[in-house]
Amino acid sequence: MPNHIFIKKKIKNFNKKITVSSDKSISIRSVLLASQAVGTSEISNLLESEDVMNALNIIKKLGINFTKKGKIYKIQGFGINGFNYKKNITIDAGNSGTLARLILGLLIKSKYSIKLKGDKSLSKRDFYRVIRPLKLLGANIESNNNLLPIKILGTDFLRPIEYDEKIGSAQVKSCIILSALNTPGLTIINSKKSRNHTELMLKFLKYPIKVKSTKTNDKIFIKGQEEFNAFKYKIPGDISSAAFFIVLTLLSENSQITIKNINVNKTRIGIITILNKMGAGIVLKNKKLYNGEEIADIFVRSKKNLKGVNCPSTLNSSAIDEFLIIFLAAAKANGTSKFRNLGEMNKKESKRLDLGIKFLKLIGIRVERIENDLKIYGNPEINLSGNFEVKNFLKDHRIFFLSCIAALTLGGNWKINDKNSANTSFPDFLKILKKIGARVN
């Protein structure tokens, strides 16, 4: 089968009330507790894409059993460290830079050494950021480099650390945090702010950690060696995935979207505030709190004066993900629009910071770049014509998703290339935009 889409016609206007993929993020943290949890777990609506089969198939191989029946995945655990497998495994990772960090963090204290390995594009990702405090906690590490593969041998004498997480990032902390479930004592992380869906979920199952909070930064207490109990999850739907909706609504012609149950966790939703500080009036409805996590539907209208933002830097680890696709709303606004410090969007499944300006370059849209700051000079009579064809950006899903968006709402003829990489996050999004009214084929 193809592996590459043609869109040849704008979107028309259209008013709809969709859902979107589950949470990919709280999808694999919920796979990966309940295999440390006591007895059996029960999760509901997980996102069935490559990233969360390959958590599935690696705590099978690790010796956690699990059962589907209907849309309910039961996961059998024997508690912190109950991994039951053969001498000398390797275990596949696939795309996925979450599953890949946060498993060695489980495996902190393994009797036998076991491989990690991912596909071709997360075995050029810098593992350094999480290979460095696992071997303070003591762990034995070779590395390629410090990239995968990777092998990792536990010890039985683990100490408890406290580490300065500098980055932001969300995988380095919950790496840490998973470790320290193995780890005698209290482990402490300075933990610059980055999402808290693993914390977050940890006090939902009443394990003892406690978290300090200031503006910037989070002080993270985790007592080791404590069992917790199996459990029951609904996992929310994605705002990484609902924001290629979001920007598809803004930038369509008299249209309006509601996106229902979307986990909305203040540490996900800074797309939402810079779009609304471009004037995009993007409304939260139905709030509700569910396990520690924020749900609302996100309701949406056409707007055709979208201005252009300064974006303050404290809001990056918050949009992270989703900067691709602000970059296209930033294309279309009147104005400049101004992002920095952007460099750990090169740290991702591609260079989407090198690849998202040469996307911006190919729609004929103005873009200064120093070091990893960038000005967006955009341009709101953008109406394109020709043909464009997105080829050569390393299968990245959401460069993918963002080619689509660009080509419903900007015109022109477009052929989008590596359409399988969807699989990745997101399998049913060209169904959803067909079910909106695209014309794909």
Ligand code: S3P
Contents of the next structure:
Amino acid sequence: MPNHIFIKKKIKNFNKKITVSSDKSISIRSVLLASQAVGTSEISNLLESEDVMNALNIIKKLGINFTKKGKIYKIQGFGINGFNYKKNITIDAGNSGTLARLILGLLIKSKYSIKLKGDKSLSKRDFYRVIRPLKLLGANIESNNNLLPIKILGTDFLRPIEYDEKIGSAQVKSCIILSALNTPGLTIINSKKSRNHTELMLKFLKYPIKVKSTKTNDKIFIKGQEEFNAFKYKIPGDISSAAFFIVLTLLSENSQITIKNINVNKTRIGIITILNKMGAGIVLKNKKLYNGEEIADIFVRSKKNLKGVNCPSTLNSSAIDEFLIIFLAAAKANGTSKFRNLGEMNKKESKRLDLGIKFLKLIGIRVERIENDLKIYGNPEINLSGNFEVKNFLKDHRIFFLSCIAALTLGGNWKINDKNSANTSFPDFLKILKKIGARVN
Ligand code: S3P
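Mind pulling up the form predicted together with the ligand next to the form predicted on its own we just looked at?
So here's everything in the complex, that chain up top.
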């Protein structure tokens, strides 16, 4: 099977209800926390993508068994640090920064040294951000200049720390929270706001964790070495996957879509706030609470005259994985859009800020960049013709999805490479696109 696709026609008008893939952040957390619970947890609607399968493979290598019956994964935990593994093992996080950083937190007490590796993209990403706090807690870590592969050897002499997490990274925050499960006493994290699924899941498990919030920061207190029981969890849909269908609908003509059962946690819906500032009129329907998380259906209609946005950087963390597709909306908006302080985008699966700008230039949009601030000069009349090819994007799934949505809404003859990158987060992406009428070869 070839690993590229062709799109040569814009999508025709549609009116559909869809579900998208399950939330990746919550799927990975549910697997890792089930591996630390006492008893057999049952997880339904788990995202069956490569990142999550790598999480299951890693816990298996660490001695935690799981089975799948029907749609339910059963994971048998033996409590905190209840791992059981051989000497000299290597675990592989594949493409997933979240998995790599979170699993290191759970290995803080490992009795043998464990090697962690990842794919080409993950091997270029910074691990100093987690190595620093883990060393302060007492772990022994060897790395390749703060890159993977990393060897971690735990310690029995863990000490609780008070840590300032200034990046606004949920991966760093969650790595410390998970290591605190093994650490005696009270670990305190002063963290710039970021997605809070780990905290909410631990609260749902009745684990002693407290959070004091201000507008910009969360101060988190975790008491170590308390056990928690196995649990049942049904994973909701992922707003990061829904994002592509939201913008597809906005930029298409006379269309509407309902995306069902999406996690709309406030720390994740920056894209909706930003697009609504542009006049998108996106509505959240049927809101309900589920184990501390908020879930809703997202209703979107085509919008002819989106306007440029002056995006406050306080929204960056809650839209961090969605900026590529937000840039596409800005490209078709009336007026200039401004974004600030987007350096973290270059620390993702690919250098997304650099590649996002390259992409906008490819489709003829004027962009000005000063350091990590961006001005996008929108063109509401944009209508592409001629040939476009997207390649060499480090197989970043979100650049693949962005390219498909651009091709389906702006026109032109597109060849888009590395189709298999979709398997990282959203294996059914093309199937759902076709279901709503896209012609993809
Ligand atoms: C994630 C956190 C984000 C995000 C990533 C998933 C998580 O990274 O980009 O795709 O599940 O914790 P940072 O927390 O490093 O910004």
